[in-house]
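Below, in structure tokens: the form predicted alone, a single chain.
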Amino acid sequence: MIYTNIDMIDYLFDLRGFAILKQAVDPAHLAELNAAFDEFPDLPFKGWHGNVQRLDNNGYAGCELQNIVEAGEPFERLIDHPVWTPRLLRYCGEQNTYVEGLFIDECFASIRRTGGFFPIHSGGQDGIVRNQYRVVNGQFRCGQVNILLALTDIGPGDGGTVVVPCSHKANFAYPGLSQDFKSELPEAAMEVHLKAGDALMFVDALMHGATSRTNPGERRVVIYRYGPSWGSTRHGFQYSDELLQRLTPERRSILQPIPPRRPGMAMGVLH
């Protein structure tokens, strides 16, 4: 199948490497997600709450809660959310092949307070298969596409995500880029502002990071990274049996697209 019915979101995703899905999550669902954060215990670095672990990426990023899908049903609803799942199936789900399907490579929440930022990184120049951007014979073949869902408004001073548009197609590294920038945007970069409920969808090959938060309060986002069904989790997290058993078949197939094979188990026909 060659995609001929391309809409503006597809066009911008191909052209810039990202697109904004306005009001992707409704206010009621958004309130449930924020309420879950309000009730979540304050964990030390590497501390656990159930099957969720605080695993901050670096000392500047803020609090990052990995495997956040285990934090309750509101997070489970994001697995196959109808606003982005059909697009992700086309972009990185190896559609129309024998390995068709999605897999969540990583899912975490980020809570950033005053002073936190994230170094800019990635870019198409390295050609890494895990985060590559490709269109082959009119079909998307991306290695990883991210959904960054804003749970709070993110405007000037809030530590918004920074992207370098079109860098997913770059052949060379960004000249003289400082990895520890905080508030001064590199030339050609832009800060993305979102309203609570908006989702930033971007291919992981796109150069991205986040400016320093200078405002009081919290920047809350949830990030789900999707890839093809044959992927594996970035940090080795295993989903609990309790979660897998209560999920719908559609959601379970994304978290566990290839069920474990054990003696005596009935398995499907091999392709």
Ligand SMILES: O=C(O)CCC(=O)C(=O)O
Contents of the next structure:
Amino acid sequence: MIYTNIDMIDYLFDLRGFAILKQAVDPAHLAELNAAFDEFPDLPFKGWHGNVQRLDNNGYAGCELQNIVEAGEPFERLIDHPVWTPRLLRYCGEQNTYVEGLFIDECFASIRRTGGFFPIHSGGQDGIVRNQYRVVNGQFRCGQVNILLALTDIGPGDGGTVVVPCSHKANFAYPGLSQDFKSELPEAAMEVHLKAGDALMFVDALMHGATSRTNPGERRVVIYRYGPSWGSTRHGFQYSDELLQRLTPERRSILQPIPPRRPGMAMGVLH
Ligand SMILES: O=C(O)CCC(=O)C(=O)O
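Having gone through the form predicted alone, I am curious about the other one (the form predicted in complex with the ligand); can you provide its structure?
Then the entire complex follows, led off by the chain already shown.
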């Protein structure tokens, strides 16, 4: 199958490795997500609240709450959000094959306060299969595509995500890139500014990170990483039975595309 109906988002995603889905989430939903954060208890590093764990990826990034889909219904609604799900199915869901379907292999919230940043990393040169960018015979066959949803406005000084456009197609490592990238933007990089409700969609092979937050207050984002149905979770989190049971079949199939199969079961435990 050859894609003939490429739209501008597809075009930008292919060309640059990212696109912005403007006002992807409506203000009411956004308010519910922010209210959930306002009520969320302060957790120590590696502390749990239900089935959500604070697991900061590195010491600089700020508070990262992993498995955030277990934090309530507003987060469940993001699983198969209509603005991005059909697109992600085309990009990284092995569409029109025997393994068609999506899987969320990591989902977390990131709350970044003054001084927090995320070291820049990734790039096509690594050839990592899990996060690769690929188009075959006109069909997207990417490994991992991320949705970074802004819950607050992200402008200059807010610790915005940095991308190196087109680096998902890079053949060589970025020369002389310092590992402790903070506020100095490497040449060819750009900081992405978002309004609350916008989603930055990018293939994980794109070189990315985030600038140092210099403003007071906090930057709130939620990141859902999607890949093909046969993927496995990055950190080993298991979705709770309560969550899987209450989800719609469409949402459950994205969190658990392949239900467990054991002797004596005609189908999986929950299906
Ligand atoms: O926090 C950000 O804006 C970027 C996060 C990031 O680079 C990552 O999680 O891989």
